[in-house]
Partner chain sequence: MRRVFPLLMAALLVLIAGCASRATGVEVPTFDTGIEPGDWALVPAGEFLMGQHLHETMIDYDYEIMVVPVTNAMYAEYLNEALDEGAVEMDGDQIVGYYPGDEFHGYKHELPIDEGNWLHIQLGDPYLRIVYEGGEFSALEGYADHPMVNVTWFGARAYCEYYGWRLPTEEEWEKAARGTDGRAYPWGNDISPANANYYNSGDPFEDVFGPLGDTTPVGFYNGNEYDGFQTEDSASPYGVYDMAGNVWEWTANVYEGTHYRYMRGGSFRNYDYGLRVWWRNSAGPDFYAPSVGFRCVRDVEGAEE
Amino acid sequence: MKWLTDRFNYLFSSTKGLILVAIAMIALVTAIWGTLSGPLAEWGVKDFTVRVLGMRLDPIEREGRIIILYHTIAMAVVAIETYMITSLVPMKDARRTAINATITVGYMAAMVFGLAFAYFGHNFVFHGVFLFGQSLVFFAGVMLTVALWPWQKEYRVKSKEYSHFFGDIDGERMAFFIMALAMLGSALFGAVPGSLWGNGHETFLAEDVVREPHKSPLQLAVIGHLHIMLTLIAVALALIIGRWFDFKGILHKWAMPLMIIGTIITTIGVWMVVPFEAIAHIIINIGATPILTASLLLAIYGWGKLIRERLAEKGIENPSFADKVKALLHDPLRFGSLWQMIYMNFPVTFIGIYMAIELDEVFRVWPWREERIALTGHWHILSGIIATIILLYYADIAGLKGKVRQWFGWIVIIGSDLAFAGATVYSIKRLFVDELSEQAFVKGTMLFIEIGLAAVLIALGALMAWRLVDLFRPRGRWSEEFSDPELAPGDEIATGSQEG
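Taking the form predicted on its own, give the structure of this chain alone.
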């Protein structure tokens, strides 16, 4: 019994254990539900999955199923980021425990019962538990926002190397607080149309109504909710990675105000989509600029730190350009987490800006299906990049070292970037080829996508298999993590801004 109790306590009372459980659940859902579409569906795997698991896939309910599936995965991702924040940002132990426990029960209830309702017959008790789980996740967000209140005296900045306002208010803590507050408001922004489902509001996917000239306020709210929640998840992750690298100095003092201002402007812009749709998009684009600039400053700081630390470790006093490049690429996990932020601009930001500028002249001339593909790819690529950054960070705190660390890091970076590049080119293929000549082009880009994603999923599967096997070892790594402080890289970081 003690064998089971020890492992249960590790998985559900330590930060690393909680992150592991959430990643494992996302991986399991991805592995199973991923067989329902794409090449696996074409190969007949979908029919096997549906038959063995007893799924009920009524075609007319497809949109509703997808909405619930996306929400369950998104809430698990929010839970992972919450675990990281509660460990990296100083707060009272009682609050940390309450927040982690509440969001764990919430996302698990929402995931298990939401998917059971959507894919295995419509038991509305399950739907009620799904909504209850979402409510718990929201309440955990309320508690997190209170815990992040930046005006608490015990969490004032004592080192002027870190961003600060009004003398000693922690600028980074302020950024976390604003992000959490914006996420709560944006969750309510999506909950309002959700509460009216079937009562003046019908199920739809955002990409399906893109060419409707007049969208209802509820439709606009759903579209806005989709965009802002994904943006805020990315903002939270950038702040987390900043803590991981102990971001400080002049770049930190510039980045935090930019992140705060950008988060506020972007959030307000999205909320204004309903009453002022036309001008709202301009405000959103204005708000996105300082967020992207802050991320760039983080990457510059982080890469500089990686180079300095590696050169010092190797004892190189007068490094050449090649020495600096080798130092930068030495650790793919830390390099990759920042590289993915920069790379994201190519398949997501720049393409999105181009689509906005040339919308009427180029994209609206295409068949509707092609514009739909471009929009769907846009959202999925951003989600995928966020997932890879989380994986790289987790691999570091899980203790991957040596050649395994190198292989895992580079497989995730190269595999995902290859897939996202293929998806980007595929989504805008009308700029390069006409409909009659596209078949060979499509096959080539799809090959990049499938090979890249397969490589990432295999690496993730190997990581999860290693952790599963480790759980059965009497004194595996899990026991060391359980007895050690929460996040090894974060313990020093979490108190860094408190030291003089």
Given for the second form:
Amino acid sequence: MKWLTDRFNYLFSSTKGLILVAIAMIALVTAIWGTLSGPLAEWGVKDFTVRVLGMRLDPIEREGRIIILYHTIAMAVVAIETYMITSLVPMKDARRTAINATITVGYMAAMVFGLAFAYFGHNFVFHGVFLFGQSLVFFAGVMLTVALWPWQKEYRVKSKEYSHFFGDIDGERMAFFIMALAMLGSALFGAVPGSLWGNGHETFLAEDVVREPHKSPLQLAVIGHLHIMLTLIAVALALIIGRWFDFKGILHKWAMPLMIIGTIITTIGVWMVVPFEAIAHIIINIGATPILTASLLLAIYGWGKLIRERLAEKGIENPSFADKVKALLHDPLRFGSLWQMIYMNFPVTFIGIYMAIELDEVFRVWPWREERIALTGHWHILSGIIATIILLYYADIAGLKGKVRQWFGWIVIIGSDLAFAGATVYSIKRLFVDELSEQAFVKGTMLFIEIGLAAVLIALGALMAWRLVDLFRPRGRWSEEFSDPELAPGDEIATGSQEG
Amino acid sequence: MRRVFPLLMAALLVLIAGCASRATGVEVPTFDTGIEPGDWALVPAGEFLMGQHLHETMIDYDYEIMVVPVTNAMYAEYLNEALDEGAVEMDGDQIVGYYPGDEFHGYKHELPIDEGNWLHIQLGDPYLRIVYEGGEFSALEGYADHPMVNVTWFGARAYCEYYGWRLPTEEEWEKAARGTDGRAYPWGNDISPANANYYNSGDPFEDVFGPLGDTTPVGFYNGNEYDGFQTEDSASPYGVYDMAGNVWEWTANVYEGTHYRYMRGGSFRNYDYGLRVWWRNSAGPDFYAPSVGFRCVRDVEGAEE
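Alongside the form predicted on its own that was just displayed, please also present the structure of the form predicted in complex with its partner chain.
What follows is the entire complex, opening with the chain shown before.
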């Protein structure tokens, strides 16, 4: 019994255990539901999955199923970020415990019962539990926002190296707080149309209606909800990675106000999509710029730090350019977490800008189906990049060292970037190739996507398998993590994560 | 890995550069489906369940719809007649015709569709299955009974109007496709490769052209067997074929605030879910593609409007 309770306590009461459980849940859902589309469906794996698991896939309900699937995964991702925030940002233990417990029950209920409702018949009790689970996640968000309140005296900045306002109010804590507050409002922004349509009545996917000239306010709210939630998840992750790197100094002092201002403006811009669609995009673009700039400042700081630390470790006093590059790349987990933020601009930001500039030659001419593929592609890629950054950070938390750390890191970086590059080129293929000539082109890009994603998923699978096996060891990695359950911000973890 | 990455990128570029048009000279399989192009099916007046969310919709008149899409042979015959009569014009390598224009509302992405001559078909396009030789239009060998493709909305509309018919509205098209019981596909709620021509559905044309495939002869999915490929009779409740897959079909509606025209039915390039009867595609009225065709409807004589 103790064997079981020890593992249970590790998995459900320590931050590292909770993150592991959530990643494992997402990996499991991805492994099963990933067979329902794409090449695995073409190879007949979909039929096997449906038959063996007894799924019921009514064609009329496809969009509803997908919406629930997206939400179940998103809830788990939000939970992972929440665990990281409650561990990295100082707060009372009781609050941390209450937030983590609430969001854990919430995302698990949403995931298990949401998928059960969507794919295994329509038991409306399950749908009710799915909604209850999401409500718990929201309530955990309310508690998190309260816990992050930046004006609490005990959480004022103690070192002036970090961003601070009005004397000693912690700029980074303020950025976390604003992000959490914006996320709560943006969740409601989607919950309102969801509550009207989502109870088994009407559904639509946001990307399905973008070109339509007449959109209802609720449709606009759903489109806005999708985009702002993803943006805020990305903002939260950038702040978390900043904590991991112990982001500080002048760049931190610039980045935090930019992140705060950008988050506020972008969120307001998205909310204004409903009443003032015509100008909302201008506001969003104005808001996105400081967010991207703040992320760039983080990358500059982080890469500089990586280089400095490695050169010092190696005792190189007058490094050549090659020495610096080598130092930068020596730890793929930390390099990659920032590189992915930069890389995101190529398949997401720059493609978006290009499409906007070339509207007359692209979206106004392309058939809807091509536009939809591009739109779907761009936010799937952003989601994927967020997932890889979480994965790289988690690999560090899990204590990967030496060659395993190198292999895992580079497989995730190169595999995912190849896949995202392939997906980007695929989504804009009409710029390069006509309809009936596209077969070879599609095959080529799909090859990149499949090889890249397969590599990442195999790496993830191996990591999860190792952690599963580890749970059966009496004094495995899990017991180390259980005795040191919280994430170590800044230098502590940076030092501890070098080659071992 | 530093060596592998540039090689992979180079391979992609080569792939892009190597994507020339589909090779011509491939022998196209020919099959007689037994379905007569140009036949009509009656759709009686009454309510039906429209869209994914099954909104009750009334069409209070009888109408007839073509049992199968307009074929290449039918369109070639039309071109010969219409060109002789001056209903359409040849402008270089284009067939063009007059359109009275749409009201422009100045919406964000709306493009003006002005009065004047607009493109119907682009002659010489490698995917057009109609050839113009010796002053005569004819269907490309092997494609006579395949759906007419590479035709713009203007070209589809002009064909129907030339014979006194019209393009179906979205409502008319969907009712003809699904009847009144709210089914997802013309034949029911489940789809298999025996029902329709869609991506990777394994029809004999995919054996020749790969999983992307090609158009199939109109009415192909009628329960016949073709070289060992067994189909199911996949007509709609009104006996209309090819309402799911094969080619997208232009519909008539012109909506305020957009220049886009809407297509229904999915095509041989779509996954199965793209063939659900409420699924829409849209493009400008001068858009043409190898996966886009059309069929016409006509009013029933003596029926009350």
